[in-house]
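A lone chain, given as structure tokens: the form predicted alone.
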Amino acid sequence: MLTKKEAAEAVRQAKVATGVTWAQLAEAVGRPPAWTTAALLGQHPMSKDEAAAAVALLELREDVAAALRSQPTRGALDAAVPVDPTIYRLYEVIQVYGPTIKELIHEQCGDGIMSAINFRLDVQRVPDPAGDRVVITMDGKYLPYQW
């Protein structure tokens, strides 16, 4: 059986070969683009129907579908500090604004955290006269600590 990492690489290669976009895959799978992309990169298990739809569109084999259905070990970084420029910028945002985000969550919601399990993510390109912007929305359920 393929690993999640091997399946993700097969997906990336098939995307290039077929010209299929993440948005097209999300539509075929019936899930939001961010969730679908994360699943196809190995971070979520897919249902049998979801994996079948993705591999059919990408013209991949059943062993890829089987890997996509398997339970993942979450966390995608190969190093503590990411080296990819896009991922590093997100890391930098958390370094700079993480304490601020934490303080604002505590002030507005109380002593607790934002869930990354009950969570939605959206990424949009927004035109701007000063240069297009990237809007990243993280929407996680508030979970109060229970002492």
Contents of the next structure:
Number of protein chains: 10
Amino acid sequence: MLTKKEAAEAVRQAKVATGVTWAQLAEAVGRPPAWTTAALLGQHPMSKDEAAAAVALLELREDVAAALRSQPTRGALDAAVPVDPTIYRLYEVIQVYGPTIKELIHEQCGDGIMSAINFRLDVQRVPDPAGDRVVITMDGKYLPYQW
Amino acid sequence: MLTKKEAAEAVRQAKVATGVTWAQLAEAVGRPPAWTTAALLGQHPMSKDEAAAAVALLELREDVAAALRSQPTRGALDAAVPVDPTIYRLYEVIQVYGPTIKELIHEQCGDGIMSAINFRLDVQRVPDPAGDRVVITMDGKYLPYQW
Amino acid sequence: MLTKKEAAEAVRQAKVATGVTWAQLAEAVGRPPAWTTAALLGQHPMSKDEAAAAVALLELREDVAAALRSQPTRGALDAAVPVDPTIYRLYEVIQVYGPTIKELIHEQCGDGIMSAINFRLDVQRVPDPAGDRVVITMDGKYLPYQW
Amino acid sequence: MLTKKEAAEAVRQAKVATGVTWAQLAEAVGRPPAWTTAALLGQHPMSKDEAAAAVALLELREDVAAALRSQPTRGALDAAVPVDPTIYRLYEVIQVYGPTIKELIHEQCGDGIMSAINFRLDVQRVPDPAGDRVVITMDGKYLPYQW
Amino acid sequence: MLTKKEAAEAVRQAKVATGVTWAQLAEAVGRPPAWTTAALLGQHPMSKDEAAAAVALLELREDVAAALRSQPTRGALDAAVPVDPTIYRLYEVIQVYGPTIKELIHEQCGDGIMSAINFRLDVQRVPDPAGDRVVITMDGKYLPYQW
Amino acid sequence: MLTKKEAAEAVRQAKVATGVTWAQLAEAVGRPPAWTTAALLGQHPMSKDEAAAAVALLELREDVAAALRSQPTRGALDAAVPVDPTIYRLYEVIQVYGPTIKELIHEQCGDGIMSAINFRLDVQRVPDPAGDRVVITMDGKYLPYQW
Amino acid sequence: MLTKKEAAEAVRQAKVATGVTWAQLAEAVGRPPAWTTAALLGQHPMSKDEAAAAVALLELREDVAAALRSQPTRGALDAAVPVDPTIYRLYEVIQVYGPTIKELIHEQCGDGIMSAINFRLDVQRVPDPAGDRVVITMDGKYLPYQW
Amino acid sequence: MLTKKEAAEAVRQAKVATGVTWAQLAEAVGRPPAWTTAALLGQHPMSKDEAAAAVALLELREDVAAALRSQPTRGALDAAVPVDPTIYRLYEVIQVYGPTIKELIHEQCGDGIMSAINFRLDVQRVPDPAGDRVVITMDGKYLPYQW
Amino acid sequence: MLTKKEAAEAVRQAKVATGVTWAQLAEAVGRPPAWTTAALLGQHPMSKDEAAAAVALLELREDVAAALRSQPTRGALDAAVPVDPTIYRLYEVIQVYGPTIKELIHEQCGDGIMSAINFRLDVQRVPDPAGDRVVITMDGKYLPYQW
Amino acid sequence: MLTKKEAAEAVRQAKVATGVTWAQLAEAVGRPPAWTTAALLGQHPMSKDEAAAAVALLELREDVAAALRSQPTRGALDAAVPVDPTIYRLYEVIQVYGPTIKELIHEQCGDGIMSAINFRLDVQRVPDPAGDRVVITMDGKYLPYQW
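Could I see the form predicted together with a further copy of the same chain next, after the form predicted alone?
Now the complete complex, all chains and molecules, led by this one.
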């Protein structure tokens, strides 16, 4: 059986070979694009049907589907601080705005957190005359500290 | 003169003492809440009027205003990986979804990044019958790699 | 105003000076011992009455109460890996049994986590003829991954 | 001969292939589930009979049994701080409650530790109308500092 | 398909085998030398024609061209701080002059950064009677902090 | 006597108080702006006259001049990897282009380095209709490996 | 009240001022030299009488005795790997012989550890014609892994 | 030729396969058990006869003997701080007692170190009615600081 | 083609197999022993003749010669701080005497460095009745800070 | 009493104030320059007379002499890898030549080390028509591994 990391690598290469997009994969799988991409990169387990649909579109073998269905040990970065500039900007946002987000969560909701488990994510290109924008929406359930 | 870090600490304490909220500070300053909070925590320089408005509302001294106006050396975390659970969840999002966000930016926009400089942030509590949600919107200009 | 760390230090010293125990503090505050200890060590915000009760019993000043009521930035270890032997054993448990706990959560509950926010903790000495035992019970809400 | 890490990987894959659960493995081996899972993941040496029972149920080869019986060099995390969210929550508990647990051990028992060697662990799903809970019980012999 | 790192290694070896220079490769590819070198070392994606031109000159196989065209996850150092002396000197420049560069950018341009995305680089040997010099020109768009 | 770090802090504050620019300081000192800024931030020792000129313009006390003249232990970053975005971009350039610069130095000059000791630096804002640019020129003597 | 670290510093200085040795302190305290030294350096809590005896001999104030009696958070090194050569040699012994010691414990005793809690230590200078020797004896209870 | 690490792995597996003990190996080699174990784990070079005796007893091939005879680059831990509990306890001893050992060496011998080169080690199980003990004796030449 | 690291490993093994010494290799190559050893371990590029002479003496294949001639990315330690005791002592010298060396360079030469590029190294065993000595001579060009 | 670090700082400032050189201090103390500098920077304990001579020449108070005489905890770098360029070059020498030095020690002397305890150091400026040189001589007793 492949590891989830090897399966993710197979998915990336098949995407290039077949020209299939993440959007098309999401449609075939029947899930939002961000969830589908994360699952195909090894961060979420897929159901039998979801894995089958993705593997069929990507013209991959059955053992990739088995890996996609298995329970992940999550964490996709190679180092504590990412060096790829596209990913690093997210880390920079935490460095600059992390305490700000914490203060605003506490002011609006009380002592608690935004869940990263009961959570959904969206990434959109938004046209703008001054240059198009990338809008990332993180939407997680508020969980109050509760004994 | 105070450092920006000392000024941020003075702001936090004056907030507790006066009962003023970040939302009220943002209104007094005339800027969005997330920008205002970040600036008062030492991550953005304020104009003379902005600093004066904040300091007046918080009943702080003039030297805090001077610190709020000075150019920051940014970076608000005490360690490379934050340990406070509210802030850590943002780091967890990068660990689990960082490469997903990268893939979706590249698919929708090409080879480039979401700017964290030409950037705005919003944090909202959104009512939900299954439990209210925290929605964080990161909105940055798309910058293509360009030689 | 004191920081929460300075307040925690004041609490520790007053405990020695007055001879008051964590158990007595918990009873005065009206909360379980583990919650009360964590709050007095700066990891949870106390209500006005809770802080007042603790400060009265410890014969501390009012500014300690103010610090105990303020919102914490959590995280009580001085380093990523603790060196105090009593605390290190907890880290060793994660090193040896972390993946075991993960497997058993997934087998019994599915793909998700034990919340550390909706969470309670208990520490008990349990008599045993072969030598008394320390029993630590961690009890957190199961949160399934949910998009 | 396989390493214990390779044997653990073989166990995981055979579990998926055969559909056998950790609970069934524990019953076949005649040991508690947490011990059995830890042993099969390479953190405890198994006796000849225990290894044979596990390997038979999982339809694995004899060299896996040999690896399961060998003395481990323990430590199951890939990094000092785990990034998988299910395991990270345990680390977060130490960050937030580590000194609290230390204080309560000292108050109830004196200057010493909870052993992680003379130690047993249990993980249970506990039904709860407000959402089922995961309850982790760590039960270790109290060891006083003794010269 | 090769990874970009394997492709970079193939490029380096073919360069030695064929005696082709980075300058000749840049000319064949039709791009500046620094961009071309970075792309062939796996830090920029090449267009179909660029990759074909490079691969032809280096007498490499088609699968290298495919790797050169794929989207990189950038970051070329093996460690956070480089140990090769030629590369370390660049790090030393940041250690000694980083805050100086920051001050001069802020004085001349305001609160913002030099982009490393909208960016070009040049490396030149400049004859000098007191010993020739290496002149590195970093030329990036000024991006003001803008909400 | 002040440390060089305390002197640098005094310089920064006096700059704000007096409104003097790095450019004016450089002119008064009779040295290029980048050298002057680095020296005033504690990275180069100043001569008696240079320190006196700077201190006079900034209206600082004599003990600052003494610190400015003393031999520095260089290194201006608080951490191995800088987090301030303006400085981080320089680090990103090394991550993405470090090996490229190394290759081009070796191709043009042979086996050696660009000196960071026999070295000069310039930072310029360059007007550009598509947005002004920051141009950083690093100019160091080529030093061949020589036994 | 002093911290245990401040008390340790006071002990060190009083030792120099009074000329009292660790051996004399151990005799006054009525405990072995290694235990006494560790306790006075803040790694073990002393009883009321032990602290009083040490403080009397060292001519220190009462608040040092209070600190010596309080419960320590143990861990005496400033960094994960010690740099002082006398202490580093102990670390080198673990680097070179750690797995050897582990093998010999397992061969002689089974799967378990040497306790560092139920533990005593002795340091002796042993005359030797080829140069005197330092002999360090670590003597800890064997603890078998036991569920 | 095998590396010393591969040879050590071969030794461990042959020990399990043949049932030979470290004590028997030491006797065959004609060296103390701790030295023999360390050498077979790759931390000391063996003479031709020593390697031959060990390889014969373990029924290993000649290339293992060659590796056992070669000069080691020492250091047997996978990380700066060991995570295996049996080895970690040694590290804990340094954390808690390192400065104590340093003080006692200095008091008994003067300013110097216990050599870890001119050094011998012994590990013994010592029967004790309250539970058997592990006694580790480190015996190194005293080396005074000498210019 | 071999990497330089693989070539270095081949050199080490051929040295053992042939019994050739570094001194003999240096003589064959026509370079000082330290330079030759460093080059054969992958830290300096060799000329065609040098590589050929070394490879001939070591009875190695031509592809080793090609690797020996290629441009190195320098840096020979596996970790930031070396653990092999023979190499660690050099690091210890920097820990204890680094600032001393810096002070003496500045006192004798001014503000500058000893070059590690225009640099030669010698290692000699020097007979001494009190025990032979190792004498390491580092001889680098003085480079003054020069703008 | 001052710490040795504070005493070192006092020495540095007094050197500037009085204009005394390390060479003059060494002569007054009656010890070689490198030893004297290291001792005054806190890395070696001085005798009563040595400390008195240094303090007299530097016009410092008696408490500095007390600190200079006390036993040091050695280690003079602020970080594992030094960033000051003058000191970093020594680290670079270990990175590039560390294994070379190890090989040459083993070839000339056998399996052992150059002592850093029975050790002396010299730093000299050596005139050279092609530019003066800094020559650092490290001279330590050879210590063979000896059980």
